[in-house]
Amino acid sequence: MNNYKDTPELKARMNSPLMERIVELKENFYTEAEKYDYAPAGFADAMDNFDRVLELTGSVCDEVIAPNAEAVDREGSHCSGGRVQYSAGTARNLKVMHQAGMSGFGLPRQYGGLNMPVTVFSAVCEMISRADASFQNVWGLQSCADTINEFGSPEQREKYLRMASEGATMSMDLTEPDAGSDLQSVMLKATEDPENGCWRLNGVKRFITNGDSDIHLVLARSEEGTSDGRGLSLFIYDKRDGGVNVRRIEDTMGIHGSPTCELVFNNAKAELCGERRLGLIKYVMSLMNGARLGIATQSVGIQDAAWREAVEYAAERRQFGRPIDTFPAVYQMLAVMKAKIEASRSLLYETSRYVDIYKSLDAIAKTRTLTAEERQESRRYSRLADALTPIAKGMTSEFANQNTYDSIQIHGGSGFMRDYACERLYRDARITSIYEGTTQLQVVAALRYVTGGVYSRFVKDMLVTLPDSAARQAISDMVARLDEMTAHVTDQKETEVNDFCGRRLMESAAYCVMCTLLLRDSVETPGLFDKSLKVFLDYSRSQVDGHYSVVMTWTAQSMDYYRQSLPYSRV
């Protein structure tokens, strides 16, 4: 059994059209085989070097990673003398995928990476996260080193670059016991050290995770007297310097190996990355972008998985006579399981190569004066990552924490035993809707791209490339519901209208992208979607055709009857 051999699916999403653009830009139109012999010198050479590479990854995780992750869920990691140790297994998983060859994994050839793609990197996450979720946390962090290769000095780049690619661990430290989703709130303080040339850190950071890892990215708060994100900046702290301690590991439901830590930063030194005031109005929220990217790879890993454990059970256990996956009940939510796996692969995967093709050209931007079509189509694929983004994230985490569910519910009463892996999914699944920006914030985020018609016009537009067809009606009565619903909210002219009936709106346009996109994989791979599109559609015509109802008979008074809901004092 291999992790990618066995998921057709999967290597379907590597062969999109989009991939040959993504590799010349990549590659900087195979220059890069001039300086490195083991770089492709072609498009075809590139692919196979891809399938090599996750193929590898699928051995890795179903030979170490996915036995490990029992015993790594019980052991967790270890506090001691400020210092966090990971569970034997974490530990086993990391030096095994840096004998493998997959430190620096997105990183260039000259700082030591294997400078391989967003989409290849998602498709390593997602298999990883299948195996073990908790340790997606831990080696998916390096790509936290992307920030530093795109905002840091030639000096930093060379130093940090370099320890990422020979295995060093990476964190980003954002949020304090008072700055969670608020991240303007932030109020840890950086002091410069003019004398020493550093900057100085003290102040609290909590809920970090692999919060004692070997280089974090910190926001702190360098202009002092402010009180909003422009007075945040960036900074790197490379742990042997010394000076932050873990007080403690919390005591998390989940992703057991993975340590989420509260760290105590006294007097550490550390260097600004990038340019002063701009930490959170750029840096982090590129970071957070590639960091949300990365949790709807880890939650359509864990859906993958769960829908597996239930397959699996479905055919043993037997009631009545026959095994359970006979029954209507069953065998319907077996259906939507994976019908909302292949919906958040589509979606994911399409992101990813937005991602790729707009920050392969930021990368050539910087050698070289960019073409009026270069330029043109490195902002189209900008706005289209963007808006993709918050509803990758927001809907495939939404959609593990209910195939988790569901997992455990076909499971019956073994599911609730920890005898069972689907259990321990269930615990891992939760977070994934809540760090990284919960859905809320998600729908925060997605909101202007639905009112503003993004989603709409994205989904109208790869409809006429696609040949008719009952599905594409289907979908184009679905845009018509939205269309509708986003015109009788926006008219109200309200903000608080807007976020009342934000999520509705949210879900629904997701739901009318992930279906195009699940049509448009069908169409490029006839038979391998054809039934999970048919099973996601009709879930989304229920889902949309519910929204719809709740908005469209909306009044001044729905938002009347939630208010006095809350306690008396509170209205």
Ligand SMILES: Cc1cc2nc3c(=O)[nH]c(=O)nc-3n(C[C@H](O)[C@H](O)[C@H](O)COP(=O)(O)OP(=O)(O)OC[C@H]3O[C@@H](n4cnc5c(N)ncnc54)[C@H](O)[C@@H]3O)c2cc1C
The other form holds:
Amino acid sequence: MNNYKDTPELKARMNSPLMERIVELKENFYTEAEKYDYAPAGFADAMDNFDRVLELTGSVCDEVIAPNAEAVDREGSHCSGGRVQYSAGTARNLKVMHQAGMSGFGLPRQYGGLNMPVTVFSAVCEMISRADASFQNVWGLQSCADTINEFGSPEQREKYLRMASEGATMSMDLTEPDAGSDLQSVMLKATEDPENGCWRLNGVKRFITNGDSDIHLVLARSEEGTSDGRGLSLFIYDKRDGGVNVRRIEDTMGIHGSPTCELVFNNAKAELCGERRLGLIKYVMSLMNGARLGIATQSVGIQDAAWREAVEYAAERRQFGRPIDTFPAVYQMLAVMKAKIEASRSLLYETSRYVDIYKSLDAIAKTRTLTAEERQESRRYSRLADALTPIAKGMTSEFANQNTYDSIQIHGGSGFMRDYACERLYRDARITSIYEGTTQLQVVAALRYVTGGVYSRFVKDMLVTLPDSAARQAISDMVARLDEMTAHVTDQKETEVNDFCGRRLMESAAYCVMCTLLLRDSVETPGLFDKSLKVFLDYSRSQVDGHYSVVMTWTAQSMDYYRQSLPYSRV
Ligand SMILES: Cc1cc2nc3c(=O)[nH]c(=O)nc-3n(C[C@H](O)[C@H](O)[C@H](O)COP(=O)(O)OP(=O)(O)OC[C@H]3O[C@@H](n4cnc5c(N)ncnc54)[C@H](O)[C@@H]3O)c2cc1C
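Taking the form predicted on its own as the starting point, write out the structure of the form predicted in complex with the ligand.
After this comes the whole thing, all chains and molecules, with the earlier chain placed first.
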């Protein structure tokens, strides 16, 4: 067994026609090969290398990470004297991944990294999450390093990226007791210490994944007297300097291998990353987009694991004298689970490819002036990536919850027992629709693209490039309904009506986008996705029709019934 080799659907996503452009940009038109003898000299060489790395990851997942997962879940992490000790399995996973040469995965070669595209990184994260979702948090949060790469000074890049390539772990310290979804309320205080040429951090952060990591990115209030996002800056804290202790590890429902920490900052020495006041409005926004894509990979990995558990169980379990997978209720559930996985992958890898293109162009722009066409290309893909990221995070995480729920359902009473992996997967999945911005916050982020017609145009532009088919017609009909719903809502010119209908609009747009991408994938790789496409289209049509039937009847007055359903008055 190998997580990669047993998933042709994943391999197919690595062979997208856009990969040629991605690799050429990532390798700066193959000039990297002149400086590093291990850099690929051409496209075929690069693709061979990706294949080898993914196969290696697949075997590490199957031979080390997955077999450790249950013990990791039972043991969890430990905290004593303000420091965290990982469970034995997590510590071993980290060691093996580092020994396999996987540290600094996406970082430039100049800092000891592997310079791998985001698309390949997403595939690795998906495989790791299928094996043990909690380990993905400890290993994959290395994407914090991308923020230092983008916005740090040359000295910070040299110091911290090298550390990351040598296996240092990272954390992202944003949340505080009174600042969760609303990060503008962050109050952890940053004060300049001119005598020592540094900053000092004081305060508390909570719910920090891997909070005893080697390098922290910390959002803090640097501008005294401010209370909004413009008074916040981003800082780098190096654990070797001391000043941050773990007060406790939270007793979480799932992802036990990933320590969720409460941190106390006591005059901790830190350096400013980038410019003052841009901490939240620029750097954290960029950091969160990367992290949200990371949660989408985690969600897809969990979905896949849950589906495999369910398929295996349903084939073996017999009731009424026959295997349960012969009952329409059961095989329908299994088919919908699989269709959700493939639709999620289509969206996840499309988004990853767009991120690759604009980020690689951004990196090239640091070395020379981009041509007018390149600037246009960068803008186009950057906008599309920004639009697709919230729906990728929102939908894949909700599907992770649904697929793990269905996996337990297919296991019947046995699924409620800790003996079966589906019980752990169900607990692990629950956080995916909460952290890195809840689904409700993904709706807020996506809504302006819905009302601006971005998703609708995206779908229509892609559909005209695809051959005529019943599926294409069905998606055209769905997008027409999306347009009608959007017009009905925006015509009312009331922000609260927009927000009230937001979830239904966002989901409808996401179903149109996901069906289109899955159709495109099934055209590019004939035979592999046809069944999932048909099933996902049925599922999507029923969802969009349902949303359409209520949204088209809703007006500002409809909200009163909902508001008045509160057991108390807000007026
Ligand atoms: C296991 C775990 C790991 C985490 N790891 C990290 C980490 O590494 N770094 C970090 O900084 N944080 C981390 N977090 C924090 C996480 O990102 C927050 O918990 C999350 O963003 C939600 O914030 P909150 O818990 O304060 O909920 P709240 O913001 O209080 O939200 C409560 C409810 O209100 C809804 N809501 C709030 N505002 C709106 C709005 N404007 N519109 C609609 N609905 C709204 C939410 O959707 C939610 O349903 C982690 C949390 C957990 C549980």
